[in-house]
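The chain below stands alone and is given as structure tokens, in the form predicted alone.
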Amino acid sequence: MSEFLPFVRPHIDEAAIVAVGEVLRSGWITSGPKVQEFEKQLSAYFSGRPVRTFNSGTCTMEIALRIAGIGQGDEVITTPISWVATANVILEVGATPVFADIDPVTRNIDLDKVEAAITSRTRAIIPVYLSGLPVDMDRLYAIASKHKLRVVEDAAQAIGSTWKGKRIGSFGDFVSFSFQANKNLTTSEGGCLVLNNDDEARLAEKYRLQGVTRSGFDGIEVDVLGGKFNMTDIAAAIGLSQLPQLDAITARRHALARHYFAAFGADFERQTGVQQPLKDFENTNWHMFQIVLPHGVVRAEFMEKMKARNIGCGVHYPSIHLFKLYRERGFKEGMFPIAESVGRRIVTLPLFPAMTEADVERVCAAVRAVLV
């Protein structure tokens, strides 16, 4: 049988490995040097706007609704795809989030909804660029302007995508990008934020590192409450290998996932029912390639059914309004059905660089053989 094939698998090549050698001898391994000039270079990629490194791309978003002033009675609208944290981040500031629906066809969140959603205490919209598709960055930016309202955009999965050109992060409001192990650019762990301007970002300095502000060699005053969010300097040094292959590494998604279209064919979605994403090749930066399954199909059997052919699967995501936490805030099934239906039914198949036209055949060999 061949070998196993996970859903993704880290890109992280011999150089990497050496720079974190180097930190390691070096004796500076938290935050230094090497998370200083991540910086500055994410910074350049983001056409100079500021940014800041965090351990993690939830304490990012969580940072930039502080930042913004959201808290307790405020609104915050944002989708039910996503990764819980998505929403944490708005109880964690203590803000009430508001989900809008999605879209079918996208699976990011509707924006017709979004503005229908809207109410006085709404103050923030979080969008999430799902498998790195931008939502219409142009409407988000009208509804937002219009009623006042800041935005933070979950970028989670995004570094690399653009929009008319232009790269998400260099225009906008907040940016929140993920460098977690299953990213197109990892850390191991961690995360950015895209500022707005220098005021802000050291606001973020403080959010990251306890609320400390330090002046001389004793001065230290604190005047925020801060949290321990800062960035190592081992992470760093991953960061900076990738950062220079990032072009390479969406260039080769962008190719798996041609293949992907090709090798399922013409008739695919006819055949098996199966709903296949966006065949965007402009804007995304081909994170994840999910399907949605059909109807009575068993996602767990149908996943269990691809193991069994040592092929590895994800589900990206669950409707977040669903899980126990949300439905003890009064959230129930029903509510966004869209949503729902997406969350029960939404398959990732294997996408990353290293693997061969030869690797995403078989997987659609696979995905055929299980359910025609």
Ligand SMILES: Cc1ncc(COP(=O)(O)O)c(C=O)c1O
Given for the second form:
Amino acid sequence: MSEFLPFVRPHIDEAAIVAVGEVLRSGWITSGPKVQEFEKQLSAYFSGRPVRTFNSGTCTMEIALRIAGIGQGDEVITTPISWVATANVILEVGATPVFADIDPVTRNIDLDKVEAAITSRTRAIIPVYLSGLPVDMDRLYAIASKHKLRVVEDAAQAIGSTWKGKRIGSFGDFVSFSFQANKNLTTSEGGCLVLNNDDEARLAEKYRLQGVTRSGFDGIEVDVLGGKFNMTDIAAAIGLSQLPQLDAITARRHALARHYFAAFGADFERQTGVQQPLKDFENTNWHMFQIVLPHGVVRAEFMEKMKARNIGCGVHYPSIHLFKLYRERGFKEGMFPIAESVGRRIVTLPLFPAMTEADVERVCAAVRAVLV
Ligand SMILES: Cc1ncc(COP(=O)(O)O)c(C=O)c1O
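Switching conditions: you have the form predicted alone, so give me the form predicted together with the ligand.
And the full complex, kicking off with our chain again.
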């Protein structure tokens, strides 16, 4: 039997290993010149906008909310289909998460439902680009501007994605990326925030390191409550080794996603009842290839049967509002029916640059064998 195929394998090549070795030998292993260089290159990548790095894509969003002054008494609208981090950061700053149901085709937040959820207390929207597929960015920013709302884009999965030819992150309000192990560009753990101006960037620096500000020779002052969220030079070195490869990584992911559609074939949805992802080869970075199983198929059983064929699958994600932490805050079954249904049936199939076309065909054959 062929060897186990995981749903993701981090992209770590010799360049990353050499770069990390250099940092480890240098005597400076925390935030230093590599972080500065990584931020400079990321800023160039995002059309010159200010960028600051952090040790996760979660704290980047929390810090964006803090910079925007969002807290107690404020409402923030987001999607129920995301990693729980997206909603947790809203609670973390003391604000109230308000969910809006998803669009069943894109699986992203439904912008009509965002508009319907806006109240006098709404201060921000956190859209998530699931699998790297952006929402309608024109419409998102039209809503934000009409209602005077801040936007914290949870672009954790969307590095390399675009909107009308422009890179996600190169325009908009706050844009947050994750460099966690599974992401298209990884630093093992880490993240970055694209900001609007230097004042916000200075504030981001304070929030990521205990609120410390440097003033004068050897002088230090603390004037906001910050945390410990800085990226290390070890992580930045991995990121620096990957950034020049990002276009090639995205192209390889596109090729594999195209191969999935070809290998499943035109009649696949009719034959199996599976819903494939939106066939978008313009904007998406193809961070994941996700299918939604037909009603009546138990996902855990499907995944077990795939595992028996030596294929790993993932679940991204169950609907956040049904977790105990959120149920205890008044959310319940029936509130977001599309998210609930998709959250129970969505499955992530293997997709990573080192996979081969033959691997894709093996996955497709296994899905067919399990379902038909
Ligand atoms: C959509 C989404 N939001 C937020 C996060 C949080 O990022 P991190 O794990 O880097 O904190 C992730 C990554 O896991 C994610 O996929």
